[in-house]
Amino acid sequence: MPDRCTYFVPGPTWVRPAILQELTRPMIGHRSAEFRELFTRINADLKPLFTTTQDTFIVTSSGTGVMQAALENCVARRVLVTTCGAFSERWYQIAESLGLEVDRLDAGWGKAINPDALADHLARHQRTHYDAVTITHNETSTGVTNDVGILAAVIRDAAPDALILADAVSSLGGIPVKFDEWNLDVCLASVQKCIGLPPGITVAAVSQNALDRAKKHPYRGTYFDFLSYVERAKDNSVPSTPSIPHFYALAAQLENIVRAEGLEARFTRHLQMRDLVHKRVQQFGKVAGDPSHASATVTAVEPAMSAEKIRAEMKQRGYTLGGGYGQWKERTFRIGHMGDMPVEDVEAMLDVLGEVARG
């Protein structure tokens, strides 16, 4: 197994060999005392990751599955979706597929959601009852981070009955998430980005308001019923058979994130990686997203030469970079600087990238 990072895709991201080894542990029954002890450790460390004292749980599913679950559990009729790129638009696509009435507030690709625009929209739609508003904390397609705390405060002021559903897929574990302080109702993150595991499970935090809303929805389904997850979590368990190897790996990784490295040191390292990437990119191109809302975990780069040619040459030299996405597919490539990758490995990659991109 390689012990250095040469893989800079913004998810699934590089996984440390020690964490890959955790996935090979022997099986245990998911109703056993051993599993309950494992779950207890995980859930205790999830709370500081979300900065919450409220309910947290784990779902064996992609993040998209839990996005759908959030809408199914919390929205009876109408939802406002804030969009600024491909993954925030996913909320819109899922809501439409569920037959919900969906309004959209679109900031445009590469820009962050403007709090004043959100306040204006809610003021102009005072007679519209939104069951929920969705926010994507970190837009992976463009490398832009939204000011969730400020946006949530706007929603609480203008639409106090609306639940706030937040996607933290590419931020949790790399950028501070303050579930209680921001007064969120659902926050979810799959583990293959900043948390640094292979894809396969999603972690979530939910408020009592979200659970109370879910109780009013008789047709929540079975697999994604938030009430069932919370009830089982209180007994240090899960509603149905989980991916047990992922739970082993998650327990070890949360121990590393919360205790060994520490959250503040981890956040600082992500900022260091971002700043290093931004500085080096100026030699051959530019950062495509709004630099005033630049993500600490992923950067979309618009180079002077062909983005795909750069990626192909980097691949030949042993480095994998992320492709452009959606509207920016042809003009950009993306660098994932998240999870467990050391700053020196990012620097080594950028040395080679500079040679390639300058021709």
Contents of the next structure:
2 protein chains.
Amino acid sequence: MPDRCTYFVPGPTWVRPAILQELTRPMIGHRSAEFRELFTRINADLKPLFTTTQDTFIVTSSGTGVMQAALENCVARRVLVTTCGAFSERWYQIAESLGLEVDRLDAGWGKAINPDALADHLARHQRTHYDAVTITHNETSTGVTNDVGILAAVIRDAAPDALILADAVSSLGGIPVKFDEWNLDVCLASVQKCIGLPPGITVAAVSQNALDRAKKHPYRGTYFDFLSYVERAKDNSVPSTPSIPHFYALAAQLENIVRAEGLEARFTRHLQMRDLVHKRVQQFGKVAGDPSHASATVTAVEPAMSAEKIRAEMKQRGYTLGGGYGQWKERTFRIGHMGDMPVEDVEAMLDVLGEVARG
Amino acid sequence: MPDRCTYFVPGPTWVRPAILQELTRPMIGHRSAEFRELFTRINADLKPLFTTTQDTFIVTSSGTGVMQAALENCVARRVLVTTCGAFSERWYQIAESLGLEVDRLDAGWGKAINPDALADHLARHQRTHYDAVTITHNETSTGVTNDVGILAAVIRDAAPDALILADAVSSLGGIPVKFDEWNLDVCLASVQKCIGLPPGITVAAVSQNALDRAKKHPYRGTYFDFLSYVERAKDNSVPSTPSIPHFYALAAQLENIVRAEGLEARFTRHLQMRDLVHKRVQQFGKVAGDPSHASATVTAVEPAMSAEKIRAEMKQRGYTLGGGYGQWKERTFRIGHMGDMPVEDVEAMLDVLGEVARG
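Taking the form predicted on its own as the starting point, write out the structure of the form predicted in complex with another copy of the chain.
To see the whole picture, the full complex is given below, headed by that same chain.
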């Protein structure tokens, strides 16, 4: 049954067989008319996905690459990283690996970033100049969604010169992202989460302020230079040879997301999947992350019995669930409910999980 | 006739339909047992491809990304770049974009790097400390192959502390690369040339000296940190989410290259394709690059009539040829004869080209 989803890892997520077939189209060069046509369609559909009229582009790398790119292009000296789990902490690690000065505001594992705590931190550090502040929209390790719009407003108010760098890796395409309305400066997302593609490329939106800041950094390298991506996008291409198969699949998948299913219906389906998961989890355990910020795309589950045993038994029955992550590795397992999964397939999996997890 | 090659661009090259189908396998996580098994097979087969027993790994980026990585990991201050066309010049541009001090030894467009000129340059700059010297094995813009083994021996002799960074983008899998015998420190290759895959990932080999040098650079970033790739490879994985479809296809293609066809037979086929192209080109023009260093994988052709007209007419007849590049954009067109192309398909294309190019 290759058309049925039995794979519920929080990324890479299940990919529909029809979309996988898009990967097999014949090769074209990235300076050809065919590629420019493909790029034009993709880039037009990325705008509604990010809810932006500003610059968007595609990088052939994982999301980690474009997180690094955001720091390389936008931060000369010091950055504030807001953390609430393993993937928000990745900003911290990358900033350190680049030799940047980094401050951290930590909400604690499984909590959302509190806007008052952020306002308070920025007020107490009024004389610290932050080039940027990072926000993780959806923390994949704990299943918690941050209120990016509210947090961004706090930053705009308290630190108007700080650029806002947002990781939407496990939200874009599953939870609304409002790049312009929220006044973000960089927003990036891998495609193997809610966009429902195989991993290999990352999509991004950037503001004029971010580009202006990049212009002031003479040594931002070549591969992750935002200015070169924006410049080449004007000619409907990319600076260096991209993953052509991913471009084919992205074009088809954006057609599906933006027009066939439609963004509103897609967001609603993600909420339905989440609510279904939450309801069933009560039968054998609990949701581990802060329920008031429960993610629409991934749930960390704390069962009464061993999480590892449940995953192993589910694997035997043909279902793959995600493991716990970082501090919660032992206590939890994770269910990815994202991308193109039909609600019925989530329900079918939960029926089996209910049997297994009650021991 | 999707199984026949009609696409003769010097990368991305034609990909066999069976290999394209490998891209469509179901998703797996890059920390799963399935992925580790896949990685183990790939990494074992990369060793004979580079003719090395040292560390090899795979980066999800274009070749340009790993050229930048080589400079970021291995060069603290100053690098010598040897140039003979557009792609060897890319090393220069990337080094400048990173704020490194760069010297250049230029052989002239269409020529190979002269070992005596390199020895002479290094002798005259005895007091210049070069952290590294770059060599481009096969210059894709002109169809010229450099004698990497001889050039590397010159460097080892005259500048023993300089690391040797080699771009094998359009040679690996089509022309022998002897990483250990030539004493290289970094060698990288995109997969969309002689390896016969779609673009999207880059393979690399690194020496212990390169890794020791990287250890001394505290701020080498995260995404292109060679040490993290080598460390993760010990556990048969990669540091961040890779292009899973490319890993499937690479495993199948290395099986084909290393065992089904065999490396020696593959190198011989590339020489046959080159010799066939050279012979036929005499009928309507000439080979543009230095004939004593003619590439086995790409030929820049200088026809008697307009190169652009020939390409347009060939396109009408169903064949795609490569355009001229850089300084030779107007004067030449390029024929890619690399990867999995059958000799018969090259011959069939040349029959048509003969008619077209004689006007």
